[in-house]
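In structure tokens, the next block holds one chain alone, the form predicted alone.
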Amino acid sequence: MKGVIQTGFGDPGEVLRVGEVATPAVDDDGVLVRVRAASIHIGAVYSVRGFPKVMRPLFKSLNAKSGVIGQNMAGVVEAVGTNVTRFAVGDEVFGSCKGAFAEYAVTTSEALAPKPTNLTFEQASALGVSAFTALQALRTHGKLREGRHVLVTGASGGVGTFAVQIAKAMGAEVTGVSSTRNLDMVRSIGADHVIDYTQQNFTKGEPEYDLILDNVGAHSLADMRRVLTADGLLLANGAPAPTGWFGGLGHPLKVMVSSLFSKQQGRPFLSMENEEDLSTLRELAETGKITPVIDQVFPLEDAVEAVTSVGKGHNQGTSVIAM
């Protein structure tokens, strides 16, 4: 089969290639999926670049044994292990695995869910890291309640497009921050208000937000907290692109220290993919409360270009590789 293979750490154009690898074997608890689409998240770009360097052992562990990269996909079940009862050959599924950027990938049944019937394979593959991050940030860490006013920075990006829609589904009033060209799109997915960051510095306004999900990290923590209500909460999910051995880790450290002294500062968090939230995202999609925003769809042979493009930023939603 063909897959996107990482040969080292560095620029995607230098360390990635599309090549032939063995189709992964299925053990008794495994599910082999014929991948139809796989989504690209910014974290995958950082993993390929290998920054911060201290994280490289972890980055290596995220790839398949063959070196194939990718984490989230959607496709059709090709084979199942003898212990698998939840899925059968021919089922349309989505979920997570190691080595998603390939024609076939193997995973466990717990990491999969039935594909939402109203989504394409490309859309379903996007219900991955970004969607989990948005859901868990707002619900678990932000304790979002109906009627609260939420500000989402980076509202046109992978996490941001999901955050706007999930916050609306939870009954919040939502303000999305993006560049000029993305304002209409952010408004179209449900934002009640939009702010063009090229024209307006929202941190200079009056305190009015009950929850801020900052996916960019362009303003100081103090400036962000200044526009929160007295019992508001800042969740800092964005940071400068990591470089060097420890670059990129300074921001979450600042957030952690700040959270010890300010009740408005939420602690750093990592989203965790799990079976329950996978079902929640499926339900939100099938009821029309969230629809993944797809920026570009690349064929597998152009996967290196696709990863490079995502690394440049400014995507509208999520880019996808179609097999």
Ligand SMILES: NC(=O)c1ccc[n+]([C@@H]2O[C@H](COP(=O)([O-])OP(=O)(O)OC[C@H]3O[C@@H](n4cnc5c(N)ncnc54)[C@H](OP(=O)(O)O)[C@@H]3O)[C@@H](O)[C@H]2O)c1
The other form holds:
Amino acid sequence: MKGVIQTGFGDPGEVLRVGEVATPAVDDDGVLVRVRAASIHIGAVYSVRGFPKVMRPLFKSLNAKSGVIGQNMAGVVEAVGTNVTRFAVGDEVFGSCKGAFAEYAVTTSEALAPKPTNLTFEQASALGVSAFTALQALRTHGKLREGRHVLVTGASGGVGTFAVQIAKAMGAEVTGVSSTRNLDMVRSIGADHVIDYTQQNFTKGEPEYDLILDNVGAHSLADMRRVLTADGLLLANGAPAPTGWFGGLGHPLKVMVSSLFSKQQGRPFLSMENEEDLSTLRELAETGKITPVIDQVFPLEDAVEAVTSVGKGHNQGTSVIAM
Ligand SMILES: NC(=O)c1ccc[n+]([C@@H]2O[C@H](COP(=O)([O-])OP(=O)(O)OC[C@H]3O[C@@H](n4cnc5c(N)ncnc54)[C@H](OP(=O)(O)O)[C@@H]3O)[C@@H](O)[C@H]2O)c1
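Structure of the form predicted in complex with the named molecule, please, following the form predicted alone?
What follows is the entire complex, opening with the chain shown before.
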């Protein structure tokens, strides 16, 4: 089968190639999926580049044994192991695996859910890391409640487009920060207010946000404090693209330390994919509360270009590789 193989750490154009690898074998607990679409999140690009270097062992462990990269996909079940009862050959599914950027990928049944019937394979594949991150940020870490005012930076990106929709589904008042070209899109997915970061610095505004989900990391906690309510919370999700051994980890750490001296809390968090939230995302999609925003769809042959493009950091939603 064809897949996107990583040969080392570096620029996607230098260390990725589309080539032939063996189709993964299915063990007793495994599910083999014929991948129809796989989504690319910015973290996948960081792991190809290998920064911060301290995380290289973890990055390597995310790839399939064959070196094929990619974590989130949607497709059709091709074969199941003898212990698998939840899925059968022919079922349409989405979920996570190692080696999603390939014609076939193997995973476990816990990492899969039935594909929402109202979504295309491209859309369903986008219900991955970015969607989990938005859901867990707002619900678990932010404890967002109805009527609360939330500000989402990077509202036009992979995480932001899910965050705006999930926050609206939770009954919050939502302000999205994006550049001029994305204002209409951010409004169209439900933001009550939009701020153009090329025209206005939102940290100079009034203290009105109960929660800020910062997907960008362009402002310090000191700046954010001015616009947070007295007991507001900053979730530091984004940081400038990582470099060196620890680059990218400094910003969330600074936020955490400076919040020790204030009632207004700031903290980073790590999202985790799990079976329960996979079902929650499926339900949100099936009830029309979230619809993945798809940026570009690339054929598998152009996957290296696709990863390079996502790495520029100007996604409008999520880009996808279609098989
Ligand atoms: N905590 C976790 O476990 C976790 C999980 C996933 C991702 N993340 C992090 O979350 C961050 C966002 O990821 P993503 O997948 O959403 O990235 P993405 O898809 O690349 O989107 C980034 C978005 O930010 C916008 N942007 C850039 N500068 C901005 C600014 N100053 N103000 C407002 N928007 C700005 C870009 O829009 P323009 O084109 O308009 O500039 C783009 O749409 C990354 O740093 C990633 O590492 C963390």
